[in-house]
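Shown next as structure tokens: one chain only, the form predicted on its own.
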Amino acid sequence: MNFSVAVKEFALALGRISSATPQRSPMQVLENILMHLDGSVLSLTATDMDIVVTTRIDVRGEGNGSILVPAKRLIDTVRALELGDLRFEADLGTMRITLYTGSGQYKLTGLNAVEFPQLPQFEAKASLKLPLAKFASMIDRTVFACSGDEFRPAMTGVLFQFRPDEIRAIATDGFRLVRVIDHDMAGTGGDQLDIIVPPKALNLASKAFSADEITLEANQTHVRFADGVTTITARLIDENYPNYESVIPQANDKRMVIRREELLNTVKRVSLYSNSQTRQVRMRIASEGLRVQAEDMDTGGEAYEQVPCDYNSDELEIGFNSQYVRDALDRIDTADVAFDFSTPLRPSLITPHGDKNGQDVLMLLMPIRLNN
């Protein structure tokens, strides 16, 4: 099993795949990529059991064949490599593998390829087409505000409801939440569709495919993103969602407008001097403006700055996470966002102000207690 390819694409290649390949794992042959030649198609399998990715390549082939390659040594020095060609060779009796280069050679052991596990049957009970970029938007406006907490599964990923009309991604970690609803995307076509997938698959499915269009298909167990070169599958949270709409606040008749960049620049230098354990920062709002303030009283630091606004009701003072009001307007594209609120214990509302391109964005904030 023999093969030429340019170093920059035999990277390439390897880049889409690594981040399934776990570092560490109980099973070690995980810690392998699976490499199957075909002609002049070759192609690569990384898994961690949950997620399976697979990736082609053209290369100039010399004889077919299947062997596990040691993913991390092989990355590495693929890496590592002055750009040029690189010729792989693999012994498939003794799995000696030998990597020629310009300049030299570099030998590792491989594994048998009939010792890497099977990958799940898929067959799929719903499929269509996204738009890559659309959809990766979806997912960098989401995945963010998803829980860590394994005592609640199903807030670890991201629920996704296909409509007919409609696409709806929805995050929450149960101190905020993110709605992001496509109407522009084409649904189902059909059956409605809900499922909730891990982050990672999401991240990976952002990062690893350069067409304009992807092909999402699913089931009741697993999820798959394919754009004809590389195709992630995984394994969806087998968990009923929380009825999040119920939290959404529907009479929140305080609102402040605001421009985006000038209050996210003025709450990360004002948050340097919050308190490390509750990052809070305090909001005054008024009809003369916004007031954002922090203070940390184990160390005496505090700061304010007043930032102009377009606010016409009764004056407010409410306390947010610094962290959470940074990462909501970092992912809303408008010059101006608008603040909805209602009491300074009740959840408040963030949203884009001005044309929304195709997608509406509401996020949804938990107020801190202050300390008066």
Second form
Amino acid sequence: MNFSVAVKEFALALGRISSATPQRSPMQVLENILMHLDGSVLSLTATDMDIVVTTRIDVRGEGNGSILVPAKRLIDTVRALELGDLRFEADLGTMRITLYTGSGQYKLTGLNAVEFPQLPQFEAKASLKLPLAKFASMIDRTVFACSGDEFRPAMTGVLFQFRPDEIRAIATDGFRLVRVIDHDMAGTGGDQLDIIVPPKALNLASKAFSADEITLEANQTHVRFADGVTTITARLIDENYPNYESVIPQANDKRMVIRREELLNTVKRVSLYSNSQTRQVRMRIASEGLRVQAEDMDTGGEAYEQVPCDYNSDELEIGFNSQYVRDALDRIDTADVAFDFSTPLRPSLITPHGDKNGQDVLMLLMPIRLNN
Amino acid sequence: MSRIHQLPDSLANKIAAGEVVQRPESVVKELVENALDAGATQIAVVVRNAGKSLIYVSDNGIGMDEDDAQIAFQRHATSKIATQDDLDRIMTLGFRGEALAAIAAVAQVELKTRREDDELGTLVRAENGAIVEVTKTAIERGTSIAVKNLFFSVPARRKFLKSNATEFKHIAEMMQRFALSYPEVAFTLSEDDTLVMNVRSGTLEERIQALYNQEMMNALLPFHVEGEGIVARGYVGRPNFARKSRSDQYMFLNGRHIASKLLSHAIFTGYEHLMDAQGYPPYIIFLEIDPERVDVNVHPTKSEVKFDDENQIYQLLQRGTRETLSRFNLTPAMTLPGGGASDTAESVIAALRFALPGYDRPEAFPVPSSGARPDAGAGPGTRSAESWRDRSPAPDAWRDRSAENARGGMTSDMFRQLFGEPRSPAHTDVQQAAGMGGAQPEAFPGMVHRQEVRAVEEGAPERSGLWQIHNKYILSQIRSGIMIVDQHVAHERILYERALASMRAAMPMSQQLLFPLEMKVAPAEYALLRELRSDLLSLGFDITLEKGEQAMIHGVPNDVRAGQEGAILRELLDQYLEYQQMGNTDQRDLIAASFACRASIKAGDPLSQEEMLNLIEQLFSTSMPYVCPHGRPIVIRIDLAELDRRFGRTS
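Having seen the form predicted on its own, could you now give me the structure of the form predicted together with its partner chain?
Below is the whole assembly, all chains and molecules, this chain first.
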């Protein structure tokens, strides 16, 4: 099993799959990449058993076959090589691998390909096409809000709801919730499909593809993203997602409209003076403006800033984890945002104000109770 | 005919004697107390046959005249109080006026006494509760009393006496208490012609050395605390000197030895379980309290006392112990107890801070300060800056770290490339003056600038000041050697104090939950939750109790680690009950300890460099960084001297 390939192309292909390889695994065989040569097509596969990533690259091949190559050593080597051509030779009897470069050679030992775990068979129940850019933006706007609580596995993933007229993505960790609705991707073939996708698969998907459009296929247990070169197959989170619609308040009647960037920068500055553990900031909203305030009893630090805003309701004081506020504001792209409040203990909503670029974004934040 | 009649005095005294005189030790106690009340500066005690045959106590006190010497044998005869008011202000040891009468009721007593100004002294002999002889006699100033054949007239009592060894042990312990309590008084104790104790008048410290040895003195830390009209002073033992029994625990109230489980517990908890539940810290504590606020007249032996406000004294002793231990920076060192602990919390943090890449962004690592004293400094950094100047000049920390990195992280050639040639020998003097005499002078220039240190760090990022070992311990170099921190208990301590502060401030920071957590609770848990609800809210757990044994959690403390919210309250309740069974009764303390135990990072959790530094910084800004809230050490130090010794590098 021999082939020649440009170092640069090879490095890029390895880069598309490398993050699926576990750093350290109880199953040592997973620390290898499966290489399969079929004519002039080399396919590379990496898996951590939950996610399988396969990518293809055109090479000048001689002799079909498969071998397992130690992932870290191969990737480190290829990344360090001078640009040019690389010849890969594997003796499938001894599993010795030699990499020839213009100026020298590198020898390493692989493993028999049969030791690689069986990959899941995949039969698609649903299939649709998605524009990559919009899908990636959906991922960026949701993944950050996933929970790390293994006791509530449903919330560790992003819920995708495919409907005839829209696609929704929802993430929540119980302290905040994001709902993104895209109407433009409507009619791309989905039909009442609800899946919970683990964040790792989504992060891979938003990086590994280069085509403008990807396909998404799913069944009850797995989802597959593909762009013709690279395929990502991931096990779904098989849980019931909480009824998120019921917790999104419909009657928050105190609306504050404010410059997004100005508020974001203010919160960044003021929260430097909040307690490093709790990151709590206090917002006092009145018709004359918003006051963002932080204090840290441990160090005696305090800070506040006043930000102009439009607000016409009763004065309100409410506490938030500043990190949550920043995460939310960071992922909205309009110049102005609207905050909709009800009471200091009820959820608040943040939405883009003015121009919407196709996607409906709603960020919900649970406040921090400030006093008894 | 009336069946009820007044008991004759002799019988009444015998009955009273049963309470006052239980064993030879009681006689010694009563007589020595009388001697002390008489202002003696020298007291000699001689016993034979463990006091069963003879107890002889002589003093150089003020003595008595003939009349007083006789009246002393009557029941309720005392010079020490005259009115009810006096009873409320007892400063003397004896006062009930029972001692001599009671002793004379059950033994043969011979009393000799003379006042300074009298030419001749008085001898009074009593037997069976009655005076049988009064004559003049020649005697030194003071009083001596010989008690012979104790319980000769009460054979039943005599039978109940233990072996000589046991009875004498009680006497010796009693004398030891007197000796500690009155260091200014010279005591001797002889048993069957053997001098067992002979201590001269001196200071408390001298007395402790005389009774024990220098090792004991080294094991003790001076203790002083006062407040609310109470003064407590003395010594508490270093935690590593814990005993397996209470034998070295002494508490004196206005000079009187007392046994108080409550106050003993106060000191024990002051160690915050620095020792396990079976350990008893040695202590010698003198309490001075307005006599009106205590009642020592609970029992004739007076070792039990009642206080008007026990809780106050409890708190005071607990606080004093805690302060003492933290003032002496008590890290359990693996060796060399009492050896110079030159590393203060500040110097440790300073060294670590410089060791970390990006240290010069101060906002990334909040300056440690005591959360309990937000008003102590003018602002962040004040406290740290002071101690810095006093104890650990920053430049030293710089040098330490840079030299360290230079030595361990790169060759001197690499160092020269980065920093140029080493400077003139003058700089070496600076290093030596700064305690760096042993460092290779070529390894670093005397003055290192910020950028240079950073260059070192960036050149060798894997060599920073903290290492995590087995995802369990944090290892770090400190000036006196190395320090190992248990990450779980360290975080536990931090959370514990924060939880207590949060409950005290009643300013909950409760992150509200989007999906309230339902919790099914058993009836007992339901009741417990209802009882703890307001404190739990102060901590940040926002709970409502629904009908049908159901609790809803609407909010959690917002420093609970993500992923823990669901399980934590139930674990807290379980832990609470477990701790409660161990005898702790302070509700908030229990909640805080339970919360800290359950919410803290565990052994096995990997930590980043920054997380480790944060942890250490916060740890050393707690009031007691060395012990977790229920008992285990947090920090272990291994002195360089110990390492040197083990490597055979003795100098």
